[in-house]
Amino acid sequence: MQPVAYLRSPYRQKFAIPRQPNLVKEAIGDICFVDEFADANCLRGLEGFSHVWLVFLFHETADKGWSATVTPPRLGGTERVGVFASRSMYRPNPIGLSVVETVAVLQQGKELRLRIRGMDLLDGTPILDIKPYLPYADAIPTATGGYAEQAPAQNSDLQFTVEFTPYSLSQLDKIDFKICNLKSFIKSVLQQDPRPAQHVRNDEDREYGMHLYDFNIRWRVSAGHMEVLSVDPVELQNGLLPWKV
């Protein structure tokens, strides 16, 4: 197999991505197709579907090795499950599969690009494939999810509150980001409560930091409130490209 396409992603570092697709639906990205596959005809007719599933590669982890059990963040992170079930990206084969939303084509030149939202992935993830989402067939209404028969943030027993400083809106405000609503995405990605499994079980109080499209976001979490500290741009390093509209 060869990847069709590689993804841009908001999420530059695996710290912050939400656990699922569409869970912060501000999220926009594009995948951006090799030359070989750069042709509009590979995408005819997707426009009357409104989403797709994709199917890649967890290419940061692929060389880690696996186990027959996890511990998915869900149960805590203590308890374990069958690596067959769960979603975790430390499997057998490094393959993962998640339904995105289309929102437009967009080709200049040679550089075909297929707009999405709501993906839940590594920026540069190598997609295998793409397919479109089949209401009738995909989504089965009486399904049952297991330990994770809900959405996260209708789960947690903790409801956390999101508020900017008065540093963080202004810089903010001086910024000319086309891609979302900057503000707001921020603000979905931290009501997910991206911080790892053990820190939540201790309810730790501090700071932290996590890398969004080209910038770096300081936020610190005290008694169930989260407060964004600051927005600063990143100088890109490690071959990360900056974004663009």
The other form holds:
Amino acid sequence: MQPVAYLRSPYRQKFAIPRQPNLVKEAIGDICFVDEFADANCLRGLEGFSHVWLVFLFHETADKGWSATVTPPRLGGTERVGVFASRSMYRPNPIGLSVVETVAVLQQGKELRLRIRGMDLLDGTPILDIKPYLPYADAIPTATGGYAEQAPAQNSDLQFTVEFTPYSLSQLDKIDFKICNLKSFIKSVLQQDPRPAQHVRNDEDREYGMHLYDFNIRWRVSAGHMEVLSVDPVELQNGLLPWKV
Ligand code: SAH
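What would the structure be for the form predicted in complex with ligand SAH, rather than the form predicted alone?
In what comes next, the whole complex appears, and the chain from above leads the way.
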């Protein structure tokens, strides 16, 4: 199988990527088709569909193998469930599946992109296939959700308020970023509590950094809320492309 496209995602590293799609709706990204599939004919008829399924490779962790049981963050990272009862990236075939909202088809010269919203994927993820989401067949209102019945943020124990320091607000004021509202994006990412399950129990005042779009965001947990300390433009290294569209 050959990827048909690669994703340009705001999530430049694994840390802080939401654990499922549509939890952070502000996240905007572009599916960039490889030359062979950069043909608008391949997308004909997609206009009427609000969402698509993405079938993709967990390329960053593909060489890490798998085991029969995994510890989903939802169960506090301590309880084990079977790999096929999980959405873990460590699977016999490292293939992921996410439903995302479509925003627009963008065509510029020979380049073809499908702009999407709400992804849970790393920048550079190889996309194996794209299929329209069919509400009549794919949405099952009576379905039960096992150990993940509710969206995580609906559990009030996990809901954090997010505050910005005056310094980070003054930085945000000076940033001219048109792709999405950077402040609400940062807020939504933090409300998902990106910390590894082991840290959640005991890490008051530990500082974290996360790389979103072309910015490095420093934050910490303090007195039960998340506090954004700074938002700095990043010097891009390792072949990362800038996020100027
Ligand atoms: N919705 C998908 C993915 C769920 S796991 C599915 O159910 O199959 C989501 C996590 O996968 C993210 O939080 C991130 O840590 C990880 N991830 C996203 N893109 C990845 C990639 N290209 N390689 C490895 N891990 C990735």
